[in-house]
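Here you get one chain, nothing else, as structure tokens; it is the form predicted on its own.
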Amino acid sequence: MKQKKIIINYEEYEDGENLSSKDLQLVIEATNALSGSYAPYSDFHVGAALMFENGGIVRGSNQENAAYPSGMCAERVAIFHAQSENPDAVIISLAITGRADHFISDEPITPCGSCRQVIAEIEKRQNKKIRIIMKGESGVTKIVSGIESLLPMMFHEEKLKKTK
């Protein structure tokens, strides 16, 4: 047996400090995000917003629905409206952040699994990885630098492929 590490690095910024300035408009646009989300079932609110190579931003939100699990969450309502509106645009950030109504989320919102493959298989069509920022509504903001940080030993497309 051998034993291994995963090791996952990420900037971590307190309360939006030494952001860069794409990087804040990119946590402001996600918070505007916020108001367009649909969640009377969780009251937990996500917004995000992605940024392209050429500046273009699309924003999205989390969308609840009584018959779970037929609800998106904000990252895929983003990142699915953009490759359906841009197929060829290359994603080169997302932020992500949220608001619940009974609580302070003070903790970086992070992609569920299910965002995370999404991305993965964004960043392996478009042969780039995508900058992930991640904040709360208030303490630190963490940012990594490709999915798979988020998400070591991802599925990849390759293993669906049958040899004989």
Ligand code: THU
Second form
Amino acid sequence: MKQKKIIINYEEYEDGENLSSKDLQLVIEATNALSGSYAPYSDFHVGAALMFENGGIVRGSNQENAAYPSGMCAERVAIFHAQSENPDAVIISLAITGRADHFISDEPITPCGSCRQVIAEIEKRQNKKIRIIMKGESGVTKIVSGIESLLPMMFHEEKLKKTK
Ligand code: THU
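Provide the structure of the form predicted in complex with ligand THU, given the form predicted on its own shown above.
To see the whole picture, the full complex is given below, headed by that same chain.
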């Protein structure tokens, strides 16, 4: 038996520390997307915005439902819409932010497990990593350069292929 470890690299920016102009633009778009959030059950609003290689932007926000599992996270609303409208466009980055009605969300909003799996699928499909920018209402911003950092040992389509 061997003990092994996985090291995750990410960038961390203090509140107010300058992001690159493209990252900042996408965070602003994700923040704007919050206005479309429908979250009467959790009172927790999430906004997401993704950028295509050509600079185009698609936004999404969480959409809840009285039958809780029928709702959808902001990231997947944005991603599925982007893919269905532009199946061949390459997504280069995704910003996520959030706002709670009853407290200050001062931790970065990180994608849930299902959204991570969906992001992993796109990276494989387009053969290009997606920069993921995560921010709360205040506090630090964390950035990873691809889904591997958030979903180590991920399941992907190559695992479905028979090797012997
Ligand atoms: N939510 C998202 O939209 N994205 C995430 O990354 C985490 C959670 C939503 C789902 C639900 O509407 C609310 O936040 C509370 O879980």
